[in-house]
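Single chain ahead, by itself, as structure tokens, in the form predicted alone.
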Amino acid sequence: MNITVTLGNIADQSASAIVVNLFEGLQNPAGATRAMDAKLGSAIRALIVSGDFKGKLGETAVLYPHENALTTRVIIVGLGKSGEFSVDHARQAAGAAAAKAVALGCRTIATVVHGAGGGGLEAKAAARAVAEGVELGAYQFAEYKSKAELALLESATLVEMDEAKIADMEAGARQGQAVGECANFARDLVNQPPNVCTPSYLAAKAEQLAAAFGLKSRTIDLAEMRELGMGALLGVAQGSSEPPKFIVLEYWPGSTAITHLAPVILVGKGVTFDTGGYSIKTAADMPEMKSDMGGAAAVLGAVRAAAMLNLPTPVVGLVPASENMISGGSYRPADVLTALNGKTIEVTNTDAEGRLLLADALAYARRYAPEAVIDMATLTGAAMIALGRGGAAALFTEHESLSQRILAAGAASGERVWPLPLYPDYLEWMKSDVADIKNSAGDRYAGTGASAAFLKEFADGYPWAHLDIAPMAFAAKGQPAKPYGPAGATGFGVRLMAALLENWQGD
């Protein structure tokens, strides 16, 4: 999408739709909305008086001018209560308006910069939020629809009357668009069908990112995994005809040469399809399991964002990628696997496969002497039960400073996380009679905390945090907490990590 900033009056813009806003409870439009209302003969005011538009956050209404405007539609979007307004509300309003424009078949929009006037936001932050929201809200995935009636939003113009704000808004819009594009890149990966998005496909995408953005990429194949001793990953992969891949994607600021700075490492679970193995899932649950590589997609998108934003912090993405299938060669309950760090794992549940992939990746991360390691994984249904689908991702860490960084990034990005405890009891539940540890506690109520305790055994020698993104990575149709744009992949984690990494050196 082409996103630009222009100096001018919103009422004088020419586009398929013009977007203005309104705070909840406001009876008389102000600022640019008032100017648009005057152009429309008080039609916006009449809409408010009728009670048909309240101004609630994300609420939209459409008016159709006849003579005095250079547009066929005016979209009014609610900003919510003025006392609660924030950067994230600006982002959500922009996303809601863009989604409405797409639904109406609009190719172009001109929009006010929500919050840059009466909302009290800095110009750069407001423009960034609007550009990011527009990218997210306009997202569509129709690659496989042979007769798709697809109306893509091709351009968005951010309109500002104060010339002194233009330069800051242009800089903010570039940043917001970059982060939005990277989140949508991750959404595309997750939305791909599993016969397309295989471990090899993810590895090829990493190579493409490296070529396009000056990154370093390499893929560890099956033979090298055996040499290294990645027995946990190999155990999961052995039932599939698709070979596993261990993807390494590195961003080094300034060049692709190693710098003196220790990197932040992001680890993403890359199960490109999860049948559950012999601990098989139900038929109703299985189609959505193409999204079990949501962590991997988020990691690739976040490294892409680090490069696009030219961040000063080096970032390394590690993606252990595999299918979890059923065949005569599949791993079984009661098998014992040996991970990269030498720990033995009793398999008590083949549907607890993601933590096995992460175990080898977390052990591998140590060789970088990283400043911190954060893993993201669609790991447990228990996290969804605890926090609600679309509620928040679960955060586990024993490093308070890292926890505070991630929570602050969640607040800044609008991608919510909620801290949960890592009690010593959880590790007790993971004790095995025949190996160092087992991969499942066997108690559905212990799923989230026990899985984090398992991972902690492989995250040794560095500050570490685990994010269970299962509640957030994939949105079902009709779920109460709605993401930007249509149901399906959300790209959760990309914007969170971008916000975290942008402020890393400043903390």
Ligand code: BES
Given for the second form:
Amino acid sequence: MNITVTLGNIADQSASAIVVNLFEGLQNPAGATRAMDAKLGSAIRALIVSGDFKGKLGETAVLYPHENALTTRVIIVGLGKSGEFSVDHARQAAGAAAAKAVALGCRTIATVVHGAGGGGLEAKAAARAVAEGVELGAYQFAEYKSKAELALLESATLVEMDEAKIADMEAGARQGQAVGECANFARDLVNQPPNVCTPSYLAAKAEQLAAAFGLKSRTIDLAEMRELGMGALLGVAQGSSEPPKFIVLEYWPGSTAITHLAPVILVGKGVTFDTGGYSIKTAADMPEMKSDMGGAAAVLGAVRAAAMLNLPTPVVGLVPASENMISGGSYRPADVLTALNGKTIEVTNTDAEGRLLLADALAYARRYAPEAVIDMATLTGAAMIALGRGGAAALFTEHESLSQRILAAGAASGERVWPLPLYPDYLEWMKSDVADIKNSAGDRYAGTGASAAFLKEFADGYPWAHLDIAPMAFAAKGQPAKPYGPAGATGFGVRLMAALLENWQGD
Ligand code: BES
Ligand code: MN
Ligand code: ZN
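We have the form predicted alone; now please give the form predicted in complex with the ligand.
To see the whole picture, the full complex is given below, headed by that same chain.
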């Protein structure tokens, strides 16, 4: 999408839709909305008086000016209560307005910068939020529709009256657009069907990113995995005719050679389809498992964002990618695998495959002597039971400052994270009679904590955090993603990691 900032009056813009806003409970529109209301012959005031529009966050109404040749329609979006207003509310309002514009078939919008006037936000932060929200809200995945149902939003113009704010707004809009595009890049990967998005497809995407954004990419293939001893990943992969890939995508900022900074490593679970293996899933649960590479998508999107934002921190993405399939060659419940760090794992449940992939990736991360390692994985259904679809990602870490950084990034990005405990007891449940550890405790209790305890055995030698993003990665049909629909992939983790990495050097 083409996003620009322009100096002028919102009421004078020409676009398929003009977007203005309203705080909840406000009787008299102010600022840009008042200017628009004047052009509309007080139609906005009439709308408020009617009670049909409350100004709730993300609520929209559409008005049609009769004598204005410049625009066909005006979208009014609610900002919620002014006392609760925040950057995140500006982003959500922009997203809701963009989604409405798309639903109406608009190709261009001109919008006020929510919060930059009466909302009290800094110009740069407000423009960033609006650009990001527009990118997210306008997202569609229509690649496989023979006849597109909706047109794409081609351009958004952010309109500002105060010349002194324009330069800051341009910088903010560029950042917001970059981060929004990277989240949408991750959504595309997750929305791709599993016969297209295979481990090889992910590896090819990483190579394309490297070429386009000046990154370093390398893919470890089957033969090299065997040489290295990635027995846990190989165990999961052996049932599939699609070869596994271990993808490495590195972002080194220009000055790294001089500063010798250690990288932050992001690890993403890349199960491109999870049947459960011989511990097979039900027919109803299986189709959603095309999203089991949501962690991988978030990692690739976040490294892309690091490059686009030109961050000062080096970032390395590690993506162990495999299918979890059933065949005569599949691993069995009762097999024993040896991970890259030499630990042996009894496979008690072939559906607990994600932690096996992560075990080898976490052990591999050590060779970078990283500043920190953060993994993102659609790891457990139990995380969804605990926190709810769209509730929050579960955060596990024993590293206090890393915990604080991630929680702060959650607040800044609007991508919710909630901490859960990593009690040593959980590891007791993972004790095996035949190997060093087993991959599943065998009951339903604290399934998310048990998975984190398992991972901890492989995350040795660096500060580490685990994010179980199963509740957040994919919005099932009938429960479209809030606040940035439609149903399907959310791109969760990209914006969270971008916020984390942006502030990494600061504190
Ligand atoms: N990919 C699933 C977890 C999942 C389930 C993500 C639903 C999103 C929606 C994971 O590989 C899995 O199957 N986990 C098992 C673990 C169990 C066997 C210990 C689960 O959650 O049931
Ligand atoms: Mn599974
Ligand atoms: Zn899985």
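In this text, all values refer to a predicted model and were calculated from it rather than measured experimentally. C-alpha atoms forming the largest set that superposes within 1.5 Å between two forms make up the rigid core. Positions refer to the first chain, counted from 1.
- Relative to the superposed rigid core, the position of the CA of Q479 differs between these two forms by 2 Å or more.
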